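Only one chain is given next, in structure tokens, and it is the form predicted on its own.
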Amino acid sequence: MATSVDHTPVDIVDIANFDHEADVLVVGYGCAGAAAALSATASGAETILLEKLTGGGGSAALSGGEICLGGGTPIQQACGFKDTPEAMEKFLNAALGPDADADKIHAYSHGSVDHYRWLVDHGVPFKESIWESPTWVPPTDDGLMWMGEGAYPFAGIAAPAPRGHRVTSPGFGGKVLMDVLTQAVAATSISVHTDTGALRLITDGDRVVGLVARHFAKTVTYRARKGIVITTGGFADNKDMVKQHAPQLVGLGVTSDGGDDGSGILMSQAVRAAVRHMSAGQVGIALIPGMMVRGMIVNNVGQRFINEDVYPGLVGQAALYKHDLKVWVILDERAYEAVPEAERWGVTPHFVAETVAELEAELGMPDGALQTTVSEYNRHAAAGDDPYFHKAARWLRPLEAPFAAIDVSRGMAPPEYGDATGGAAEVFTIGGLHTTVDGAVLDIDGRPIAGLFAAGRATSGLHSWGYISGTSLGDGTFFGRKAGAAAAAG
């Protein structure tokens, strides 16, 4: 791995001594950071948190503030839904991919109604109003969404049930949820170094013990009697890492503070941590998923290839690691008329024809390809069936003329990014440090390293190859929590 940092563990006894000490040591000051930092504090340990910027909030901060919570919330309960932790498990070992860390979704699952408590005791706030229509962030400030829990195949897996929890906010709320977090850790007695980023661990036999960081440009130690949380995000923004891990995602933009720079990862793995799923990735695939729902998305010889109703990130994984993602959403004009205008975020067709196949020769697809499918969608749609994909009756109606595509190569941006348009998907990664359900990092032989405890999107958290927004906020906070009651116990 090609790095300019040295990332060679520390031995004690080449530390002369330590320039300051605590119980805990957080590293990195974003929701996991702050949930670890809150929780070690809860539970009695001097506890100092570092962040190599200026400030906390991180990559969450920037986030649409999205939380997964289930299992029977009062925000559900007010929206007029049942659900149960055995149905949220159910969901998220099925959407969460193949080898999705099975005990940290039945702890996750069977804690959700306490950590909604939780958040909102320490000044998160939830509406008890619910978004019916696909998107990546409503355009109002309900506070319940649904996250593909009601599609295919998911609905017959487990009971359906909107889980997607929403910050309080008229845009996205990640920055609402960080400046609740940091206003609950400014209201503890948490020492918080800001400009501090740390470079390397300190051991003592097998037990890491502190840390090297630099300040500006002078290099600090710190000392941690009980415990060191990593909560430094993933690595998305180190194209070295990315590289040799999970080369798919060269070149895509990336979707974060800047700061995911996997340096809480590296540090560890020089203690011989072991590391999980690091190819990959989360996929926002540049499209506006109430356009699509109600047309279909095809690839490059004008073939569906998934449900349109389905939670659009898992489209976006679909649409990059089978179709590199030349894709093209079709639709037609009562579809896009369809759309509130604050939803399509200033996205217009790209193509527009009187008849199918004029549009697929503009397009340059094989003649007769993109006329099949959509024959094929429209035959079945008019009698409210899917057959091939399964999108359900709701979203199913014939398209009719005229006809138009939209280019994903193409991007487009939030309203929250400004003009700015970014490319076909920006992504994060969503492997990392291989960690028990209370937050222990595991060395290459599947033993606790002594002294050390992550979480976020710096380990390899409740996903494998899938994802539903809300489980990055919501795996960071929860498993942060733990990690820091767990570094406090030493």
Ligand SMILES: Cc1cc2nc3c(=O)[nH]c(=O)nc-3n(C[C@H](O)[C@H](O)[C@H](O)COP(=O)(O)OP(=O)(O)OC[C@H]3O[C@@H](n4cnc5c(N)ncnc54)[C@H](O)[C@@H]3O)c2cc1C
The other form holds:
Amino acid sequence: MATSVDHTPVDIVDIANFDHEADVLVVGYGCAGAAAALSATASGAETILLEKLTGGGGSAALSGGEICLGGGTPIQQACGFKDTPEAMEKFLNAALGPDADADKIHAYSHGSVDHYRWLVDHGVPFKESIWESPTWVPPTDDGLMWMGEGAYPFAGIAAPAPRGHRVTSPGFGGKVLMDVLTQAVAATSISVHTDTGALRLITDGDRVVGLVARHFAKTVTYRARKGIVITTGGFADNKDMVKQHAPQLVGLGVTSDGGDDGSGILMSQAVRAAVRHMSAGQVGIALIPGMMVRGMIVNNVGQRFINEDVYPGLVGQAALYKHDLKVWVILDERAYEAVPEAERWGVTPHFVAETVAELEAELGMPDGALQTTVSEYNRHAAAGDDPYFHKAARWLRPLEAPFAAIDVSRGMAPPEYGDATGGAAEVFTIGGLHTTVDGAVLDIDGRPIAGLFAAGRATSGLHSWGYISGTSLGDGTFFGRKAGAAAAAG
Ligand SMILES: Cc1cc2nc3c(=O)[nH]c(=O)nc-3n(C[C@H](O)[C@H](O)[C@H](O)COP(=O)(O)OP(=O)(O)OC[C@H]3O[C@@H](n4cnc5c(N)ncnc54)[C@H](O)[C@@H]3O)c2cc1C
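Starting from the form predicted on its own shown above, please give the structure in the form predicted together with this ligand.
So here's everything in the complex, that chain up top.
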């Protein structure tokens, strides 16, 4: 995807007539777009939802379907966990920081139980059962999972409770989520215009009043009587933007539907919209969390660098930004066997040895480096302690022969997505348009741009740098609803 597409705004005086008109235009039919359109129409606004592809879904339809919710949802309660909005807020500020969006996190944490009900009322299924071990996506249809809330340092910052709510599905739940939201949209008066890619915003003075789009070979114009909501996803597929803003992500595989071209961000920047945290990325490191947590992750000189029970995306960020993704999972046979086969995604050890010294030599590490790490780990693990990185006691046990290593650079993929092609990590962008809690897009002077709203990965949502699974579908739908309602209010 190139940035050579013209996103320059068009002055209304240059528009002879509009082909379509509605109170609210929502651009992009992923999870944020569906939520924004549903909320705009529920607020009484005539709404058109534009989608550049032949159908809705976006990256949301490919996703794991994990939604970060908490504060005492019915599923948390049914599974025997106490949670409060205050604890959730503290956790998210720590996990998504440093300097995450405290106002958005406050609104999100305190509105989370209500948002759970909104999802359920629209038909999103969640099962009242928990998957206990760290994983990307549970190999069962369990509805609740941990996202590292019980790991250091977070467990000391906020009372831990599992907040990963997974849409009921035997595998990745994003398709179910988007099927349900698509049915909900179809049951309303929302007009869905597919094969229609927005290109340029139309302005009347300082106000955004419409857009120019492409429908196959035809240029079409849309007028928004009240507001436009940009929900076009992130920019990880736009190589020029990644080079410009997030150079450490260049060359890595992308976790998306291939359409994260940043067009909504660029169109908005062309009317002076501000952006935030554009260098931040979610790093889906190619390892099985259940293997790592039962063993350890080390860099290319055999040293651990993080507690292995945190959300694996945080491990991915540490591995990419500090160790250039040259990392190995070290484990023993017992640890490997403890991971259910359905959760292994076909990953088997690349190196096996009877001693750590042999393994270390096979991996080309300095003589004694891995031996020192394993011996120190084992010495403290025998006492249920990890003074180096504070992994929780439940995951600590001295590793014993035979030992194994997994080379993360060889990649892996969930069975439903086929062969591993993404290398050591796949990424998506977290930064985007600077918006208020209500979804108004701010300009570079910090003032709301009249008529322009946004939500989802096209925005810098709850996060600054950190990332926890479930916060994309979560902030996309939550702030999508807010942006839709704000746009409908004009
Ligand atoms: C394999 C995978 C697993 C994931 N797992 C999770 C998970 O479990 N939990 C979680 O929270 N997140 C997960 N994510 C991330 C999450 O899916 C995305 O961050 C999320 O879908 C973003 O939502 P969105 O509505 O902003 O964008 P999308 O869902 O990407 O929707 C954007 C839509 O806008 C359309 N569009 C783009 N530009 C234009 C334009 N100019 N005009 C018209 N239409 C346009 C696109 O075609 C697309 O349909 C996962 C992603 C993938 C790929």
